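Presented below, as structure tokens, is a lone chain in the form predicted on its own.
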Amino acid sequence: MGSQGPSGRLIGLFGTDRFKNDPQTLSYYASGLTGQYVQPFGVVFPLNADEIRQLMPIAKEEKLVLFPISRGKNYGYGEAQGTLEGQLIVDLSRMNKIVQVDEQLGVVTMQPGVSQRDLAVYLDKAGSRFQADVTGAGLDASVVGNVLERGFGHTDYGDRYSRVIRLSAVLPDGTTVNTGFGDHTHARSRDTYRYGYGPAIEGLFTQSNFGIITELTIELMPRPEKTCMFVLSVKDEEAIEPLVEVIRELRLQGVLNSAVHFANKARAIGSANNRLAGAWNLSGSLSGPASLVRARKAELKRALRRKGIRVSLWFFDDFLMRVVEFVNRNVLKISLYQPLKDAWDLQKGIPTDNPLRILLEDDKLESATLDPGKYETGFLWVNAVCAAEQSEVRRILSLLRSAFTEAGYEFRVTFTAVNPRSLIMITNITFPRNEAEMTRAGAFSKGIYAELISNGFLPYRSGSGAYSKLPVLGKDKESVLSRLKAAFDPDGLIAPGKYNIPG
């Protein structure tokens, strides 16, 4: 053990401006939307992957445990809380750099730092002809924290994780993995080629604990010539079952290629009161040459009329949205205008904060400042994954409307074709912030995971204080991630308990 203690070591390599355990430092790490607290000892915030290595032997000396966050900007999931109380956090938000942009091959090598509003406007400084996936979690989000958790945004490249090429980990040992080719620097393909030869071991870094990251390569999407967002709406509740039908067909088979999410009227406008928002109202985006564009925009039209599915359908372009924005800003106020736009915006690779300012009903909300220890109003997640079939959306839907009715929440929920045949179920609940509704909270989200699990909905992702809520890991998957945790992290340096895994 270093005769300084752990925090004069700290403040050796950080310095004090760069390592911080002071009262006001440590609330704000401590706090999260959910209503829980988790105190640190403190928070320090490298600006390279070398500060890192040398982090390891200082924590393992001194016995310090760390949990490594990206920008700790991930709401309802516990935002920058540890998994324990007395951890260290690695707070990466100061490693910003997005390092290379390849305008010919369309991949970005970027640091964990970096928000979703850095890149987006980097590549509109650049006159980039590539534009990023973005999803709704806000201007200030992490692009690399939040491929990490597997999340899913809202284009065609919508499943972010299946985009990503490479990545560098600092391992608890100061060893430096680079996954594919990334060991190779005089490779021609190594920011091409995902896989490189041997064992392709990127996704052992994603959703675990066994290294911190570093730097990600992922592909771009290609500004396309032509974008037309559609968005549907139907009256009827029971619609959504034939709508699932026709998107999982038009998916299969390449028609439709972006995300399309479905969200009840609660989830897609809030309080707001809006006649023209349906009991289901649906979003997408078909995008390339116009004319194939044109061709795929006929053949949704005539997939829903084969169907009979009574729905009031729209397309919007580049044209129909600066009309619709002239009219609104010039003309009459449009009651469902910022809905509209901000999935324009984030179909055409623009973050936004605004899906968080309907989901606290806080017009005035900006993710950059957003204190959760100091925010009035709780918030957490619940979801799961269900198959692209009828059945599975009549069954979730039951389960889920009963348990939200007879706790009192009001049910907002989305269902999102991230692929072509899984749904991604996700919804949330609001709440003051006292006591007695953070405990009710806690335990309303404890027994709706517990009844869909049972049902055999499982989730896709969690956050700290969270964790106890999965299912419980097979006995095999149990034992190798646990063998894996010790060759990686044999002293438990990082982030222990991180989506249960043992060790």
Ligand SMILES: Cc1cc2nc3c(=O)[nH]c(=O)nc-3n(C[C@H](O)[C@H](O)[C@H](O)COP(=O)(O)OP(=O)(O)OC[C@H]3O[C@@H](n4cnc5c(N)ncnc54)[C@H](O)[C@@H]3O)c2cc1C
The other form holds:
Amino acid sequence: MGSQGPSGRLIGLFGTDRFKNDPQTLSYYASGLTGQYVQPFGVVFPLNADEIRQLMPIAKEEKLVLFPISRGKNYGYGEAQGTLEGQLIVDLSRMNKIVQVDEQLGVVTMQPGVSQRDLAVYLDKAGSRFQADVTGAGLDASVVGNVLERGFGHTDYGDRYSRVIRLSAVLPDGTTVNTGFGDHTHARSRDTYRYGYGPAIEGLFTQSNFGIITELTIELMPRPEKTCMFVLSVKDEEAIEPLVEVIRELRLQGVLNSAVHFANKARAIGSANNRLAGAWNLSGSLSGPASLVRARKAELKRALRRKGIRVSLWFFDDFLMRVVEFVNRNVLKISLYQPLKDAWDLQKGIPTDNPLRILLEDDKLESATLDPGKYETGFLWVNAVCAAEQSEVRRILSLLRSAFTEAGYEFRVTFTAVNPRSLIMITNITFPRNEAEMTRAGAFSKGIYAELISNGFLPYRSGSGAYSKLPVLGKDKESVLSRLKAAFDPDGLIAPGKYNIPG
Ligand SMILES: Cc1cc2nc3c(=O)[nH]c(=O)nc-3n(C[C@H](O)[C@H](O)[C@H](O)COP(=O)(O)OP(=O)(O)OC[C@H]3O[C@@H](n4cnc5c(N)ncnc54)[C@H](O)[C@@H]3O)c2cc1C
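And the form predicted in complex with the named molecule, for comparison with the form predicted on its own?
In what comes next, the whole complex appears, and the chain from above leads the way.
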């Protein structure tokens, strides 16, 4: 067997159509929108968990290091790149079955290759009373990869990892770990109760390199009787501070349950000028039974009045959105129609490529065909978690503003209240992908992460090519992670260096 070499053995398992190492394929997986290039050894496309189990001994014997991706649309966090050169990308996009949807309890079990579009279309066609939470990452991004990175969406179920019921992971020795009650196929609450009994270990498979996840069961959100999106804009730059307090209190009280998105003007509408857009622009959802929506609207208005903040506030429901759509199409073009429609679609669980198009200023862009290697614009995210307190927001903003001003980059920023107590700050820079600009962008992001971290604002997430920007692991945690890695993956077969896990 060994005499066939790694390529021969991979062809033996996957055939020539599911093992690729031609220059074009390698270039696609090697290229990041940041401009970094990390050449893999090749790419395989398994069709089931069994093939992944069979791949493990080949990887071990042939000294191949594996880098699993669900759909590899990790834009701005390394795309489909491995952690190091020479890895075998395990692209799970062809494992794209929606295994089961429980229409009574609102849970879906799916394989990693299921895209946001696949799930939305499935639920729509089935006439489901449930919807998915979706992210702004586009139609072709996966659900599973995003959950594993603890990404967030926009609805009441925006903190996606908190909605995981169970997952299945294949380990390098071929073992399959089923979390929760996953092993007990007769368990009546297998798809409803996350913890099972004993240690809850699903978290170990997020932002880590301990196994390859082959199935995920996650809660779906009931489609609200009434979807009501609020959009709020405020002229005064400083008004973000009291607004953060208002939103926190409303979230703590359960008046607001969705993720709430704060965007500064440059992030909300780009370089366009529009008098309706404020210095800060907020969107979120007050959805639920019609009577609750009425009460929630009243509470939101009351809380804003009490703080004495002068805002413009709009509420959109299905009827109003249909009117706005009609007017925009047939009567007069509404300048902020597209960002409004995008925010509405995300609340309704309808994924769209528009945020990607806006970010890269490219109307024609499609997540299904975007090839980072051929793209002329680069971009980088910078993120940090910020406590939902006005003094914290003031501090992080002052730090960011001076860094952006000094470097001469346009300052585009969002804060998302993913839970009542925390905001995730995300800012980005875009740049032409030439050597000089990429070097400048790289130095800027390194510097700003160091500054944020030294001021106590730590990232919620990282990606290939950026782990060196994370804070240094605590010694004891490093040691525990190293022992866990040795237990799960003693030969270091999966994504070495991910999140700086030693081993
Ligand atoms: C305009 C724009 C908007 C965005 N909006 C959002 C947003 O709203 N929320 C958000 O969270 N992100 C957002 N992103 C960032 C990113 O694009 C998404 O997080 C995207 O979902 C990640 O790609 P993916 O789902 O295809 O995951 P992948 O790229 O497949 O995987 C992501 C990571 O998980 C690991 N992984 C994936 N699958 C497995 C597996 N089966 N087993 C083991 N490890 C695995 C991979 O190794 C990789 O490190 C946005 C990006 C852009 C450009």
